[in-house]
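Only one chain comes next, encoded as structure tokens, the form predicted on its own.
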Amino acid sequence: MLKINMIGCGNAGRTLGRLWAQQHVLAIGGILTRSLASAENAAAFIGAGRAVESVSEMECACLYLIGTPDDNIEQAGVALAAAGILKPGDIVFHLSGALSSRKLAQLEEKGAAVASVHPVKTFADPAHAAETFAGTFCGIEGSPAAAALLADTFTAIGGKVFTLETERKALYHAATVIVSNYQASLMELGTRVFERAGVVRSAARQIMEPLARETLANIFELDAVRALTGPIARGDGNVVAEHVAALASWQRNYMDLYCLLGQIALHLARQKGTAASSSLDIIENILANPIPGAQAH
């Protein structure tokens, strides 16, 4: 088995080495966190692997994990170049979503091959997501010789690799967060206008659990396209008005937002075609245009 060194080892680094270890994949080396103990930790739930204090105590490997936070990959990348233990033709990877395998641009000049790798999946839970890491989508970026085995590495423990475009990984992670983070954060608005209207958090939260699985059911299921109901897929320019008016007269911000989100869904209806077209047309007045005057604030 090749063998990786791990330099950060949080939660989706522990994951990744217990299932690397457990399915025979990878053979775990030094790992190394921000304190020798949670070192020791991380090697203890792999169940491989040894602990070290410094780049430098690690042991020649063929594939380096760089498993910190965002902000401290570039530094980390930095100290490997500078510990002398890298040989021509090394792989190493990051797992951020958002960064490209560029951060790492400086252990190309060491003969290295780097990439990243993001899995798609929360690791809030080790031992959980270690359990049900099978069938997560991986996005992966790089060289075409790191991508090609990191694609291998992360196939063998059941992962589901697609390629992503190194200058349009920003792009790519935005549409992660669009559909994970904000969708929670469209919930809460949801809710927020239904407490406005009179209906407590509670029952407010009963209404929409069946309204939102039903509909995301129906997204995945069908298509987009075909899912939409509602005013705009019924080219009601009346109704929309009125939303607009009331949400207008209340908190602007959320008017913004809900004919950003109907300028979507004005798309959506006019490839529907259930809608008359002229009536298309007055809506998409009323969302460019939806008051006088009236901006977010």
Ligand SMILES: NC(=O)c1ccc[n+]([C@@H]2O[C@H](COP(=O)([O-])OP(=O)(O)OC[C@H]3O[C@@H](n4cnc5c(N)ncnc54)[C@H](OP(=O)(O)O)[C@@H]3O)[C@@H](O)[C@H]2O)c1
Contents of the next structure:
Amino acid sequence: MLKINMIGCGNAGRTLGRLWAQQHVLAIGGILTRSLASAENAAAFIGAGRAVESVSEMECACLYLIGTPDDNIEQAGVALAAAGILKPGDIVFHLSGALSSRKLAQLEEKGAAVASVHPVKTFADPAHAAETFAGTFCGIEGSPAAAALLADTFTAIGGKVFTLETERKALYHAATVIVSNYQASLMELGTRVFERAGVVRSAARQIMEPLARETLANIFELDAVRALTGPIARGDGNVVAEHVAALASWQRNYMDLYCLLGQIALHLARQKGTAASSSLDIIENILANPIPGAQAH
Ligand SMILES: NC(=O)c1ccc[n+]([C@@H]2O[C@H](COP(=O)([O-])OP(=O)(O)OC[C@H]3O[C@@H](n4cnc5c(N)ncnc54)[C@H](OP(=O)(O)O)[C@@H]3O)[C@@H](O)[C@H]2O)c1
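Can I get the form predicted in complex with this ligand as well, since the one above is the form predicted on its own?
First the chain shown before, then all remaining chains and molecules of the complex.
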């Protein structure tokens, strides 16, 4: 079994460490966190590994996980490079969704292969996360040798691995933010518009819930084109114009958002093909020029 040293072992690190140890995928070596007590806790949770107080106390291993918060990854990599324990061919990786393996580039000068693996999962409760990890999508990028070995290592504990492009990792992470965090933003925007229309927040939540759940279910059971209903899908330009005017007279930035998102809906409506293309052309013009003669907001 290959051995892994863990630098930073909080929610995500503990979860993965427990799975690798329990499923005999990797031997857990040294565990380093900001305090010995926390590293000892991590070792107890994992059921393996030895708490250490510095990188130099770690025994040699083939794999190094940097499981610190994103802001500390580079600094942890620098400390690892300076410790003089890395051998050519060792693999060093982190778990950030936002940062790429380039944050560890300085370790390549020591002959290490660097990578990142982003498990698309919430690790707020490590015991629960370990129980539910199977089926988690894990985006991997980095040196081909490191990526191949890490793919095996994460697949062995039930991860569903997929490849990310190093140079486009920021876009990948932006996508995850759009489909998760921005759903909350969209629901909040909808709630504010309901309130403006005289529907109180508590009632708005109740009205929104079946609408939002059914739309999301349709998107994944069918697809976004077939899930799209409403005035843009029907080619109902007068309704779109009324929405735009109502929003413009209250909050121009909300109108801008309505128009930008409407342009994506229009793209779906054209693929759907149920509305006359002349009606969709009219809507395209309304969305692109919501207030004729006005500068873009
Ligand atoms: N949590 C999630 O849902 C999730 C999901 C996907 C990916 N990730 C990624 O996983 C990584 C870790 O996140 P997390 O949520 O597990 O963080 P976390 O729970 O805050 O744990 C961070 C760990 O790093 C240690 N640490 C901090 N600075 C250090 C340093 N300079 N040297 C050594 N150890 C250090 C902390 O030590 P102490 O224990 O002493 O505080 C702690 O053990 C991040 O890159 C994050 O983006 C997290």
